[in-house]
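For reference, the chain that follows is the form predicted on its own, supplied as structure tokens.
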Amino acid sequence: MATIFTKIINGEIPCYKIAEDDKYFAFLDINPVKKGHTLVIPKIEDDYIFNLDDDTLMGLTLFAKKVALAIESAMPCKRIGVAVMGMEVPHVHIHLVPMESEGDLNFAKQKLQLSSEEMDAIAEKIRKEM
């Protein structure tokens, strides 16, 4: 059965898309810990990052780097935090989070509630930096 992320890739579920190529996809997290919190995923389904073959893992990392640099330009911060947890959706995903302090990468804290207009504006701002 297709994961929610595969359904997003296939356009069955809407998202705030940041970037896409033939192998990878990036979109805003709808439950962000910070404005600009983005998920980067491979288009192939696997639930554990270290199951990916070396080329796919390297490609995912390089794609995530491009997205992270765009986020950093669009959402000024001290750095972009990276987290790979993979517990909430059984599809490999990298969290990219703009950070001012280590506490910004705390996924246990309350998530932001942003309007669709705010999400659209953030996504557009990051896309312009890609």
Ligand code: AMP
Contents of the next structure:
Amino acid sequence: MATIFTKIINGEIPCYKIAEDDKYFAFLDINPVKKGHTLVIPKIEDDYIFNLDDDTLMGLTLFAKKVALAIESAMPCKRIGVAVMGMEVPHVHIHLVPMESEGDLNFAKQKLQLSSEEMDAIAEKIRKEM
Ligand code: AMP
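Now that we've seen the form predicted on its own, could you pull up the form predicted in complex with this ligand?
Once more the chain from above appears, this time first in line as the rest of the complex follows.
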């Protein structure tokens, strides 16, 4: 069965899309730890980043770099933090989080509640920097 992220790629589930190419896709995390928290995924399904073949992992990393630099330009932050967990969704994803301090990468804390208008506005802002 397709993962929830494959359904997002296929447009069966809505998302706040940031960028896409033939192999990779980026969209806002629906439960952000910070405004601009973005997920970058490969279009192929695998549940563990270190199962990816070298070319796919390299391509994913370079795609994430482009997205990270756009987030950094769009959102006030000191730098973009990177995390890979995959405890919830079994489809490889890299979290990109605009950080002010170390605590911003604490995924156990309460997530932000943002309206769809706010999420749309953030996605638009980041897309403009791509
Ligand atoms: P993890 O697998 O532990 O890295 O966490 C999965 C992440 O995916 C969480 O931060 C969720 O908020 C996020 N997530 C789950 N479903 C969606 C969705 N439909 N759209 C955007 N983000 C999602």
